[in-house]
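Below you'll find only one chain, the form predicted alone, shown as structure tokens.
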Amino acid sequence: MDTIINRQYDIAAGIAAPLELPRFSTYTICNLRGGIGKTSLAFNLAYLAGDVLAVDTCPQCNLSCFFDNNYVGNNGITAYDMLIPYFVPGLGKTIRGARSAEATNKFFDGHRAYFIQSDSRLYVLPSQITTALMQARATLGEQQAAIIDSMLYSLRDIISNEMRESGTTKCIIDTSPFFSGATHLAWHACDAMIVPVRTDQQSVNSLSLLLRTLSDSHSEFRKMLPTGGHTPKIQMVVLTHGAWSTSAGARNKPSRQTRIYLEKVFDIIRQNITHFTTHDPENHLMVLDDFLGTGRVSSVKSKPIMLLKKGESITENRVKSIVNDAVEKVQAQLSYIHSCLW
């Protein structure tokens, strides 16, 4: 735990070297709860990563709304629309569905960033690939496995395609809070998971489920696996909506009650550490703070944090968020974040 606490001095003052985990290309975002900052992190970390694809698979649609507010009226190729062939006999397969950010972002010009937008009827996705699952089951000898794989893999398969067609090297899948559906098809589109985790007991709860869904073999996840078995590791859990002690010096001293939530955690990372991408606790466990109304200046301007400035301000509802002193030190975590993974 000294040394967690300890790296958030270097993070703030921006001379933390990079962990040494493995790097990978595609990363899923997810954990069973709302409400954590899912959406927010990567949102944040696609700007980061620059020549990416982010893929909007929760049907709230919020990522889609961060890269275009007039997503909903544009008409163009949705996630739904690309995974729906999968499962639906006779309807042919669609390609070319991402959509350059700097088309409609202003704050992406000159990044190559590239969406896939999400799609309110992801809501049904979960009953038609339970339908589709129980007909593949029905079917005898190796094509059966052949079918399950094409739609378990379903994902992953658009995703190589518009990352192909995209030209980017990197990708982030943004999920919805609860697992079945397009969630669960990107954990097997991804190489490995960012798990945000808020400071409360309810989102470190839904750690734990997460953990038993990627390992009891009476979870829905593991009834029924592709060839192979795929089961994504966890590259680092996010503990957002941190706090700091307020004592004099102690500006990267985490209060007791994060402090407490970080205890839980990384006791929980200790005792699941198998299922992470290495066997040193110490690598996964990062801290966000908790950004109040910066986080709410970004969301309505859908503006990046890493270009927000102290005093930036919004009005919403005749409610005034001002962007406040702890910017400097949330663009010094999102980017020691980001380090870590590409």
Ligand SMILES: Nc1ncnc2c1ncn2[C@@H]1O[C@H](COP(=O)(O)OP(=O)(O)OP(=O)(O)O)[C@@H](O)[C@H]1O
Contents of the next structure:
Amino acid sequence: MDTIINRQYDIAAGIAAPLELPRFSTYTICNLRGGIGKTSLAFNLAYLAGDVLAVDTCPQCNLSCFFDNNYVGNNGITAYDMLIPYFVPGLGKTIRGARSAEATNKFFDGHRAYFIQSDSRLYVLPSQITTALMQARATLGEQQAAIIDSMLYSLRDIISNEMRESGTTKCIIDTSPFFSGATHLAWHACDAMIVPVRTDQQSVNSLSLLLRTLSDSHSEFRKMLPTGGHTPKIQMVVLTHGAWSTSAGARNKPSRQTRIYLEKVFDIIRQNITHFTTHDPENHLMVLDDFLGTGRVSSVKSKPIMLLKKGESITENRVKSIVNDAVEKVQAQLSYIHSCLW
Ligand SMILES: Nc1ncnc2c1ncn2[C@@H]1O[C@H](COP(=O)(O)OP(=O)(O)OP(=O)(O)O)[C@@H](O)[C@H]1O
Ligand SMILES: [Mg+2]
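Starting from the form predicted alone, produce the coordinates for the form predicted in complex with the ligand.
Full assembly next; the chain just shown is listed first.
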């Protein structure tokens, strides 16, 4: 624990040594709980990564909105359009559905970022997947396994085609808070996962639920796992909405509440270390401070946090939000998280 806390201090000071972690190309950001920072992390990491394909698999479309405020009216190809032909026979597959982020978000100029946008039809995908899998199971003969594999690996297939078409080498997938549907496919599509956990008990419970879904032989994930199919490992748990002591001389101390959740999450990581990408629990827990006003300015302007300056503000519905003084600390934390991924 002390290593983790001291490292946060070094991260803030910009002197933390990079962790010795394996590096992967595709990460899924997931935890089975809403409002914990999945989309904020996906957007800001996509900016830091560059040369990246960002995939929105959440029917709320928040990530799509960050890249293009007018995504609803643009009638563009969405993740749903690309996925559905794998589940409904007779529909032609769609290629080149990824869009350049710089065309609709000026902050991405020169970043070589592409995105696959989402739409609300992803809400009905879970039942369509279930029906298609049941029908495939009823298919006798040798073809059955191949049909099921093509469904479960549909998103992986789409991502590999789109990365080739766009010439990108990194991918980040944002998910909804629910497992069934596109999140399930995102687990099969990634090399490793990033799991945000907010400083509250429900988020910690969701981390445990995620780990059970990964490991329990009766879980929705494992029941369907194709023979020889790989189970993604977790690269990092990010404790979001972190807070640090404000008392004089105590800047290296997390607040009481943050410390309690750090300990709880660290224990869970230790007990489940086989699900992580290294054997050292200290490698897999980071804190990301509460964004406060910075988060509101970033989302209203669709502007990556790395580009925000202290004091920058926005007024929306007559409420003023200001980029707070701690923005540089958050920027250092985001950069460090990025340096542990690619
Ligand atoms: N450290 C932090 N990390 C991420 N988000 C933060 C943090 N601190 C504050 N926030 C705020 O918390 C909110 C998180 O929302 P976000 O949409 O990223 O969550 P989500 O997990 O994607 O939600 P949903 O499950 O509904 O898709 C945002 O308003 C963001 O600005
Ligand atoms: Mg989200």
